[in-house]
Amino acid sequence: MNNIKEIKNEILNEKYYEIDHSSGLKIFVYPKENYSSCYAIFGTKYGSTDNCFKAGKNGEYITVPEGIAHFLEHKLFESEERGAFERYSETGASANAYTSFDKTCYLFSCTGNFSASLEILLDFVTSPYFTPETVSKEQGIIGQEIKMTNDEPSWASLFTLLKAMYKTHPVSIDIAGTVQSISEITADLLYECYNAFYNLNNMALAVAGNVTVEEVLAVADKILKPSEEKQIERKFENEPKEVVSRYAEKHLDVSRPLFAIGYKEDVGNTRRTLKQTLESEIMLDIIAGKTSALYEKMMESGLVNTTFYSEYFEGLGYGAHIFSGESENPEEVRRRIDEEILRLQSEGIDRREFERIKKKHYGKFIMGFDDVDAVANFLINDYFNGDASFDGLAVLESITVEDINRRLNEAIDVNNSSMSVIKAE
């Protein structure tokens, strides 16, 4: 039997439905009656960092090749008969998938034939088909993809930085793995990872747009079979507090140097809370956001250009405040950011500036609920992180300037940072 709970938000004057499906799958439906499109995302809490795990009470830890989660994502689109993309061509849906550090998601958007497209999504993700021959073929395809992404400057900048920051955590490993690591993947290993992580109790489906709960459940009831819950335990080596190196450099075909500066946070084997994450996003905007004094000065002097941005990068066992962009003098950018952080830590953040940035983030948060793609991604990401999607509004409203000052002093140490630079060959 399916258990359906309605969740409302008075500020937005909107609601969504959280469903415990009889199969074990968690389903979210966010109806948008006046929208012409629908967006669905079906994900598993399984990403590139999950290379050492055990599934089940009596299982033993196994270590699998780097890149296997991404490899598995590619392989699920294939079947013994017709592949998923061929099937989608008949419904007119636009489909895609991605693997990140902590999840793998399959998605589609459509303006018609929703039920037929959802049936394809649920069917192919729950119907694995791997053979030694198809695995061997995919190794060649993904091997070429790895070589191309290794030469992509912005991708290289990020992973050069992560390798400079993290000694043991697998977040420093390319999501697709290496040519060598994927050569070790077999059909049997794919099935082992699939059976561990593609258990419906470890997954979620989020749908937003011109759709009803009844439409979604009609397809789910038809396709999904009950799944016995498995306890999954992930294993990570203890990550040192200190960065591996302060500076790392790589040479590629670039017209202007790219840089990425990361301030490593000591998070142990946990992940940051929703409140800490929102505090960090506000804090980064205050330090060097598009309307900050520091950003304006660096732009006026030509030190950075419009590619400059910041992000809070976090997950299980890792966290870092990152600034990146293009510059002929990355060391000077680093010096100025360090200087601004130290000034704010010493003097404290201006209350009026904090209130202005907080209002900006609050407005941006609310606007996100007008986009069906964003809504569905909110729902699935928040669920995997242990949050509810409307919680962010209340948490954001509760944040004070004292919270930001405390987080700034606790989370950023300018002496525990790394910088990667991609220079011309």
Second form
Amino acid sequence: MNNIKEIKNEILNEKYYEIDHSSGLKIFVYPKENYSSCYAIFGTKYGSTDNCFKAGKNGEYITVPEGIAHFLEHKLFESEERGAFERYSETGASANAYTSFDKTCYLFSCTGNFSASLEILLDFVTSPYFTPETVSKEQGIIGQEIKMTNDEPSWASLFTLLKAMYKTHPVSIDIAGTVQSISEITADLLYECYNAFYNLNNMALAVAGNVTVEEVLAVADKILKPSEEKQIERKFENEPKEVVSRYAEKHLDVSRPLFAIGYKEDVGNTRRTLKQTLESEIMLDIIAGKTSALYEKMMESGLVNTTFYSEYFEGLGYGAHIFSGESENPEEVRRRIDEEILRLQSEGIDRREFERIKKKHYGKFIMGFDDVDAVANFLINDYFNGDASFDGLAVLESITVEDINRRLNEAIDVNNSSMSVIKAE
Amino acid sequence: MSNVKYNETADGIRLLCVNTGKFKTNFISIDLFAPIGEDLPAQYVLCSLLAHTSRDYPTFKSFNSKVEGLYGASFDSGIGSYGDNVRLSFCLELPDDRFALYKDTPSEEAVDFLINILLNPLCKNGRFDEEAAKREIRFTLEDLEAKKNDKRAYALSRLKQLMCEGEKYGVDSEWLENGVRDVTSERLFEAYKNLLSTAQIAVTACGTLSQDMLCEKITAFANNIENRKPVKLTSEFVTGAGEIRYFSESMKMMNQAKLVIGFRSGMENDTDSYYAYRIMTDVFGGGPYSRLFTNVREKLSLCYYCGARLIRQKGIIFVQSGIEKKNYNKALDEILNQLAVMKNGEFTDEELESSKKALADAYCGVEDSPMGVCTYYASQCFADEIISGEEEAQAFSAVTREDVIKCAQKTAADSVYLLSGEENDE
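Take the protein just shown as the form predicted on its own and give its structure as the form predicted together with its partner chain.
Below is the whole assembly, all chains and molecules, this chain first.
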């Protein structure tokens, strides 16, 4: 029996359906009127940081090679007979997949043959087929993917920073692993990870666009078999509050130095709430957003250029406010950001500035609901994070300038930051 | 299909309006097109300058506050080639007025803002603000120099330059960078005046913006431009290639080599057998069903990516791949071998059908996002007839095996370019 709940939002004048499918899978269906296309995403709460885990009551913790979640994502597209891409080529759907720090998702978009494409998606993700030969073939392909990302300065900058900030947390490990670590992956290890995390109770399906609940359930009922709930325990060693080092650098052939400055937040073994995340985003705009005095001064004095930006980076067991860009003098950028944070911590935030930026985030939130791919991704991300997708609007509305002042003092310590610099030799 | 209307508001200015209430967003873009010429370095600086300040909003803070004040509007600008022409784009996306909190009309304000960026920049007495010009020259130079950070894009731009030397499309990057360095505030103003006077201009809007309002504002915009003499756009199509030319360059500290191959497709203009060429390119190196993906990547495990792309405005096909340097000959041979397979018609009916289905499916969905709508229709701004995504889908479906073989047979490799790390030299 499938349990269906309708969730509405009056401001957006939109609704979606949340379904507890009899197989154990959580399903979201977000119909969009007058749209031709559909976007479906089927994901598991399993990413690159899940390197040490225990599945089932009596199991023992196992440690697996770095990059295995991403490797598994590549391999699921193959099967004993016809691979997923070959099957999709008959429906015309455009398919893809991605692995992040905490999830692996398989997706497609289409305008026709939706049910046939959804059947392929649900079927191939629930039908693993790994052999030593196919594993070996993939090592060559992923080896090239790793080498490609190793040449990307912004990627190198982020991971150099994460290694400088995190001592034990696996967020500092490259999502695809290394050429060495993926050489240790075997078909048996892939099955072990698959059986632990690709349990329908640990997964979700989100579909948005020209679609009905009935169409989705007809396929889900046909393909999905009930899955026994499995307890998954992830093990992370205790991460120290302090950063590993204040500075780290790496050499690549770049035109000018790239920097990333991260202020490490002590989050213990939890993840931040939706409210804290939104507060951080508003706070970053106030510190160094495009309308801030700091941004203007740094741009005008030639210290940074148009590549400068900030982001709040967070997940289970990690959180950091990060400022990145290009500069001939990254140390000076760091000094100015520190100075501005200290000033705001002591003087407090301007209320009018806060109201303007809050209004901006209100608009950005509204605009996020036009694209079917953005909507389906929100649904699955928010579910895995323990949030509901329309909640952001009410949470944003509830945030006050006092909340931002409090968060600024609690979440950022200028003495606990790292900086990575990527520069030519 | 949406309600698509277009009209020539003035000579060389086309307004294309897609009225629909299905989105929560309004999107408006203004694209200016002009032949690539001596003004190009100044146009690069201009694009950056116009996107950061204006007469009414002379500082970063005031300019960006205005944009953000439009309920978090996203403002974007860019410059790039469109065949042998340059294209400068300025666009704004913001929530529809029905979401405004204070009974304001941000969308109309957005249109005025965008027009004013072009009409009233930060200049007086025949020159741009000196300080602003210097700063934008720096941003532009840093942006151009940073292109080598992205090795994949850099390799492609080097091949374009080497292969298309002598054509406007093959812009010399050194010439461009030096030109940017030499730009003065007077020269910038001259280039600005030239651009407004000679450019073909496309205004594209999607959402609930009234066409009458837009038409009125764009007509007034046109009337405010002095000495308007729009120049017709053309692009040179080189058909056929001689002996393949080989180029090889190296960079320090590079893990993966980049292979780029440029082909002359044989297209004589941008409508010449376009649908058949597009399908041929897709069967050759489009999606995961393509010859390049299934052979170079899946069968031979030589790379993570290997794909082909047709540049419609030049009739050129580019193939790009990231490989181990030691596999250069193997990868090149296999890519050329797959083109031979296409020429000999040795691809399967299933491969052809996969490609037709994938392209038809994708084109049926172009009207499902405001930006998608504007990007799609702006690409047709100079077409005699505007056609919908669904109509294009039908045109793809009508392509036959014989059409594809004919296109492949006309396609010839022109230049091969390899960029690799110095440390990987054997």
